[in-house]
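Single chain ahead, by itself, as structure tokens, in the form predicted alone.
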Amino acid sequence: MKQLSDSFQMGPVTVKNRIAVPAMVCFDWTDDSGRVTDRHLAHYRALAQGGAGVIFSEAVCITKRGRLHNTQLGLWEDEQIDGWKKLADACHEYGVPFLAQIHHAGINGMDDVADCPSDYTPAHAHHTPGKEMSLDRIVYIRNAFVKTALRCKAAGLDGVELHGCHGYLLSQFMSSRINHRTDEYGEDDTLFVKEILESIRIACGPDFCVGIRLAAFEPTMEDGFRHAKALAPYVDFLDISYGIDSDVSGCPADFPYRPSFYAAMKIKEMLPDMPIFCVDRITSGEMAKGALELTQIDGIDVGRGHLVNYNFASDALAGRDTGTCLHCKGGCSWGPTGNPDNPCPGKMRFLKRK
């Protein structure tokens, strides 16, 4: 049976433990320029110093028109990478793996016309309008993923993760609702991520780490298996989440998790040898533990919970008490959408603990 403190390989790298700290972005805490910020060493310093086993950063974006946010950290030039290289030094000091998430936002971005798979005109209020992308656009942001994964690696950065899902980019072109072109990117919609992660694989070389945060339905979970087969020979993980306007009904009603963790375990189930992480309310130690004996996947990851504690992963781990988020009404200025007005007593403005 599988616990909480064991070590595991991922590829290249060696995570001492299965608690992970997922992509989570921290709004208004640089500005235009996209660059590290010493708030976000802090950050970064204080979950490494709290055992997590691996840290996944805030997703960085790989060119500014991509961005979801302008305040969203960059990596799409090289004087970006100084600050990368203090965030990498800050979470090795305490011997935990770093990876940065590398990001496009696509339609849900601030680009007045994003890029898209094909044309798309807005379903929901937070879309842009979608131009379909060139062939020579797809090679241009496929070579812009691979220079923000070398300069992830000149930095120090122990690997990347490709944002497959919640609606950006990749995901769009993995999602049938999104992607209607003819082209070969169309009759494989998993070409584009492949391209992406062969390249950067070259690039890069064997003893830096790549993996993707992928959606579990994209739309459905048969679609989510089917994309975690294709890429399966490309990566040295799989991070399940969701994807655009997930159908999660395949899930049964009375699985004890979030849906994710039901398709995070069936996807273990078909790929035994691949590492695999989930992430989705899991909010104290008990329910790491159970949603790690249940399923059976490799990493567990905890992000409210880092928010409250950035001591969450040893607190757990020795099983302390390790806070609860009280999911504050009004809105959690983590968000783009923060409610300063909403303060809170305990070390963050907005999150308790008991």
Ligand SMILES: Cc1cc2nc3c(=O)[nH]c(=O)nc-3n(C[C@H](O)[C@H](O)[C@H](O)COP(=O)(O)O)c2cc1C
Second form
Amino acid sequence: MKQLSDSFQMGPVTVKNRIAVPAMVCFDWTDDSGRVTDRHLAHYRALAQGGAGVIFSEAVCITKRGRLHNTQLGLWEDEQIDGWKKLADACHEYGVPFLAQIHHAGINGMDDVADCPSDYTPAHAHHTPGKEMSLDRIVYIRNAFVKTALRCKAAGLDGVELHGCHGYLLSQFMSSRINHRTDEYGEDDTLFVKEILESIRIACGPDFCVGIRLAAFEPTMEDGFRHAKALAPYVDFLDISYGIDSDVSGCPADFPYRPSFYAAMKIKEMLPDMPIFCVDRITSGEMAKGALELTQIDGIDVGRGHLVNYNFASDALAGRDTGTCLHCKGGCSWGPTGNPDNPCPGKMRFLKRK
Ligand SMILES: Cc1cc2nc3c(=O)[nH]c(=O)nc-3n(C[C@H](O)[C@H](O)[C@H](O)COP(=O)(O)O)c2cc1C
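Switch from the form predicted alone to the form predicted in complex with this ligand and give that structure.
The complete assembly is shown below, putting the previous chain first.
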């Protein structure tokens, strides 16, 4: 039976235990330069000290124009590498592998007319209009992903996770709701992602871990399964989450964890040798253990639980109370607008550490 405390192999990387810190942007912690600050360094050091098995960095942008917001961390130029070296060193001090989540926001970004698989008129208030990427632009963005991965390698990181879900550019390519191309990037909705993964592998070599955070529902679970199977030969791990307007109806109503875990369990059955992570509302050590035992996946991502308690992983592994994220609707003190009145213990912890 799998235990939370087991270490396991993810390509060239040994993960210390089965509790992972997933990507979480620290809004407004830097400025337009997109460079790592001392606050980031303290944050990631505390997460590493807290005992997680692996840390996925917050989404880091591959081009300045592709940013989600104007204070997002970046690795679009070599001058940004130094800060990432400090983050990697801090995680490695505690023996925790550190991978960057590399990202392009597409129509969820700041560009007036965003890179998009197809011309796009916003269907959501937070979307910008999208312009169909030319074949030259596809090559340019693919190369930008590769250059960012090379900067991660230069900074001493253990690998990268492509941000392939939550409606950002790669998610848009895999979504039939956005991708209406009639060329090969429409015929095979994973082609762009496969090309990026393959190019990173060639550029960074076999000792660099490469994976993807992938929607289990893009928009349906069948699509998610198809994408997982198509991408499996190109990755060392899959990290399962949600897509654009996910249709989770394929998940049985009485499944005891969030729909992402049902889909991740099914993907693990299809791809038994693939390390699979999954996320969504795991709020205690008992829940993490229960989800692991039921699904038999490999890694349990705990996002907001780690913001509430940097020591979530070590507390959960020792059977101690981890504290619980209250899931305050729209008021998360870590969100883009923040909420100074939020009583969240994460906020209090954060204030204490300043
Ligand atoms: C403040 C904040 C920032 C986030 N930033 C990212 C991100 O950069 N990349 C990403 O893939 N998911 C991001 N997420 C989603 C989390 O990784 C995670 O999937 C989500 O919080 C659900 O997991 P949880 O219930 O354990 O918190 C963010 C979530 C929060 C709360």
